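Presented below, as structure tokens, is a lone chain in the form predicted on its own.
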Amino acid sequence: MNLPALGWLPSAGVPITPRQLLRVLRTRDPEGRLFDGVAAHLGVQRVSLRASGRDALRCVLASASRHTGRDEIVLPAYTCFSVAAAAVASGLRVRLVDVTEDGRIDRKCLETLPLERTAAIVVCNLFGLAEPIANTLSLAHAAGVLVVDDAAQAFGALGVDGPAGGRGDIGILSFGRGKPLSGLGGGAIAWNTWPAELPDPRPAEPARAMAALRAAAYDVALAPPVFHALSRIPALGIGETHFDVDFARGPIDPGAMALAAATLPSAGVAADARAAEALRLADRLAPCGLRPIMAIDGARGVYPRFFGLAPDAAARDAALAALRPIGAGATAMYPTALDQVPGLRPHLCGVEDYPGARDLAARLLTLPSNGGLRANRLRKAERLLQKTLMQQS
């Protein structure tokens, strides 16, 4: 079978189901439904819906700075470029902390940072996993620093210390494309008590018809033949990672609000399906030399993608090159550690070496957890990974 003729698998995202589309049209109070659902899941009393996860984080970091009178933010040295863009858009300087092999903040490195000018530390819960946060909270609070529990990739993930997004001083969510709770846009701030004012702009009336049309177009775009064609249009930038501080600000788009409210009731079922797929891929691909990044015992991940570590950078790059022609949806995730992002460098302070972040950026390989990697394509991916990873290691 000629796999490229079947198209390329998207690296993330699942179609909006007909039942969810009906909910878009029938839900009378999507703002209230979204507020109540997020609040109940995270165990918080207050939720503010924003234009995006980036804008939500920007508001929180600016508020933390006003309250503490400090002008620095600590970010993990490997994370989404949008996190760093939100910090710069808030007007603050960025101090990086190295990460472990699994993308968590390295506690030993965090303990060495000067925190006198730090307003907040952002815990990013990479890979759909709830990063243990208790030690970070203890260290931060002792220094008068606030902790942001960023669950943009991890809504629905449960750690040993609670749900991602609900364990810090304040939580951040994103409802963007490919996120565990997707409205194809939008984001939220979630909290119980916060020591400063946060803007809470009111969204416009829900645009149900527009949300349904947007969801239908998204479903079409996820079809492998269509996705393949779209991926070949350079102007669309599909799969590219950019550092961009010029993002929309203000209330959530009404269409995104309606769609996120409609997908919320089935978010848990979808997360369970992705987790089962990630476990299946882990069993199949670990013998090929790809070390899966999975939830620790007692925790639950939501796995927007399957994440694995190649033995080294050369093996990872060889694997990506081999997988691309069969359209397996393999990606390298974020291409570099944050200290290597040109647009961020003028805003960094105390720049050091970040070997953990650079190693993670060089070795990480992701595959779809949306169920598309099956049958002949999966068998070919296994053979290619076995060949490239074992040869290079």
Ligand SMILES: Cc1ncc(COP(=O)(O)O)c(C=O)c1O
The other form holds:
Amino acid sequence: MNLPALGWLPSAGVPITPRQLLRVLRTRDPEGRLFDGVAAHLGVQRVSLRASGRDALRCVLASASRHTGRDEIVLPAYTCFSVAAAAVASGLRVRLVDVTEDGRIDRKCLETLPLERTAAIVVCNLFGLAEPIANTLSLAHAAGVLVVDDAAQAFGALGVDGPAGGRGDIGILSFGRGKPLSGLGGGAIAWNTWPAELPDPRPAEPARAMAALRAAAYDVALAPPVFHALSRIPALGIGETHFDVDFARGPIDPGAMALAAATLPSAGVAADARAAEALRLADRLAPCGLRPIMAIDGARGVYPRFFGLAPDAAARDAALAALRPIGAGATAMYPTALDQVPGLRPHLCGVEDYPGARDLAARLLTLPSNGGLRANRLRKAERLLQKTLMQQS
Ligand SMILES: Cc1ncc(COP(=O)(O)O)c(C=O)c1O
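The structure above corresponds to the form predicted on its own; please provide the structure of the form predicted in complex with the ligand.
Let us now look at the entire complex, which starts with that chain.
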């Protein structure tokens, strides 16, 4: 029945291959490689490597505020808590905009917002998909607002209007754990022309052996039996989402830079494999009542996980509870919409109701797209989803 002997699948993240580990040790000038690879992929000329995606965003938002003389940032009401933490760390107030069922900025809601005090809008490209950005751009620019194309979850994703992270006025990336281009840490700012100054702290020389060791330890941690054991240690907080404005600032960690540079050449192949897996899971799980969130025609997603919507909150919670004992790597993603995050509330302005964000937080269910969910475990997951999602709705 249960499969505790097999351990638990991690919800995201792909092991770093021996070839990538060798590349960590051999790659000369990882800073230049990472710079060139990101610039070529996003079609930009300037790249600044930062401590994390959060720190990249914090820099960009503070700079946007200095340039425009405005003190508000518009964020989607459902997104990673780190996005909101970056806005607060930049010293700005946050105005939320509701999202659609697919997690995109709801254009109608954006049209109703007062933007006179807004320095920038952040487009979050959730779920490894490049959300169409043209409407947001035209509305924002008409109001003198800058647009940040946040591709933390979507490096490699192509939208109908270009690569995620390379559209808008400026892009940001994350190289954190489980991201489409992972160095187990770090982030970047990518742009062509930006109206204000951006600090560009220089990274230290990479400690290659340490980076390779860290990558090897990560691989061990991803093995289901080890992951199972680690997940049971509360102090590690695996899978938890926190709102924390006190994050590291400055240049990228040199080890993270070496690892991201070594991972870059195979990022496209890895993304194709995850996309194929997401399609396979969509075919198998849609008939069980889970609506897959997939790239639209003409676009290409990179699927750091497989994302699906349960019919309602009760069905989603029942499905998660049923899937947990078989270690299928199912998660609920972010626990609430941003307006419900206590640490953010004092920094919010113009708070309204955000039914789209609330609905997404209540109904989203993610599964691993890294190829781990197969055979017996996938069949069990199908049966459990069918039972919980179909029964409750
Ligand atoms: C959309 C989005 N933006 C920014 C970030 C922040 O990236 P980092 O974890 O590297 O600080 C994240 C993190 O998951 C994210 O999902």
